[in-house]
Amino acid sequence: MAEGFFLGDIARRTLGLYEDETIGVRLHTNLRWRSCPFVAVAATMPATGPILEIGCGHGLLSAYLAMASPEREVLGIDVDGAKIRAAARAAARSGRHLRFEAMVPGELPQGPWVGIAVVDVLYLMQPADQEELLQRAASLLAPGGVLVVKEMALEPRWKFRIMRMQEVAAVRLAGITVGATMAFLPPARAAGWLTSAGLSVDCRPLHAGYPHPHHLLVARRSASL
């Protein structure tokens, strides 16, 4: 069974950050919780500094993150101004370090971070817009910090299928999610561009559990730059 089917004190703690939203953002932040391995991602971040989430859409990884340490400093960034209204209205409740702000797209905070985070956005951009934001969030990591990268795999194909129908319908029906593309890529891809930045990449499929194929990839950068 997936993980987000179990909440834990701080997963309960952080959708309670949403309760006096509207129905929809509540309704879409649940859902969210339960189909992303939010706490593996989680677990791969530092337990203090400044963290940096790109394209953080209602902010729930954010604000996981910020929960389960107060001495974590937590940035969201995101094209949706909606999403991001409603991200810094739970960030008002958490009394936590936790901001979230509205960026245009290929705008980046400066750094240095000990963390960034780039969940289920890369397949939203064109292969070489993807490579791009790669490198330059590579970039904006301290020595030893990490980047951790969370999209959906192409296999097992079934899954893969699956979750394909249901971006369709999100992106190009319902307008739940801002972008015009779609570009699905195999981890290696982006494994390759983060190896070229200069760091060193662990591939982690978390797709047990869940229907859809969720594929991590931690890279980090030196301690000793």
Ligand SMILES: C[S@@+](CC[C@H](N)C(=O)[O-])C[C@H]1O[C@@H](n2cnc3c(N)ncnc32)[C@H](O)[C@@H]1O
Given for the second form:
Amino acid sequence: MAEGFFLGDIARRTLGLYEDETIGVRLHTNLRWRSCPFVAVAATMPATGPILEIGCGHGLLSAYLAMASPEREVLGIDVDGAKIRAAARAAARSGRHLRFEAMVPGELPQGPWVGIAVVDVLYLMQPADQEELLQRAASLLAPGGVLVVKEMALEPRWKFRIMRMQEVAAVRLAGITVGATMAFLPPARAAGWLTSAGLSVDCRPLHAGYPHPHHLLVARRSASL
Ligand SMILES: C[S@@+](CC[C@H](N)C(=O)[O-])C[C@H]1O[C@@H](n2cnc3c(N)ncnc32)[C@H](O)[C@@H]1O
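Rather than the form predicted alone that you just supplied, could I have the structure of the form predicted together with the ligand?
Below is the entire complex, every chain and molecule, led by the chain shown above.
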């Protein structure tokens, strides 16, 4: 059974931050929580210090990170102004060090960050832009900092096909997700870019119990310069 199916206390309080939002936002955040292994992603992030999430959407992971540890200072950014406004309202209810800002594509806020998360965003960008975003994010990491990338793998093939059908519906038909393109690449490509950027990379499949081929890259900058 997927980890997000049964809600723990922190997950329940995180989703509760959205309870005054529209039915559409509440439905989206609840489904999103149950379909993405956020708890496993969050477990790779430092428990204290400044954390950046790039392409945060409604801000679920950022909000969960802040709710799980009051010593984190979390900033979520996204190109979708409507999602950022909903995320900012959730942040105002959180009582935590949590804020959200609209971003211009390609522009990232100054670091250093002890943790940076990029969850299901790269596939909406051309491969060259994916590489540039990861290289720039890597350059903003503090010594010992971690850059976590959750994307979809191309295997198992049947899970990839299910996920791609849903994404085509979300991006091209329903317009739920902003993105001009869809470019799913094997996780080894992003791992190679992160290695070239001087990080040591650990690759972990995360799809057990999920119908989608979730995959995690955990990339660390050395603590010594
Ligand atoms: C599938 S959603 C994932 C949202 C969030 N990370 C989550 O896990 O719920 C993809 C997000 O990427 C954002 N996005 C699309 N293109 C982007 C870009 N070039 N830079 C940053 N974010 C982008 C979209 O607005 C959308 O919120």
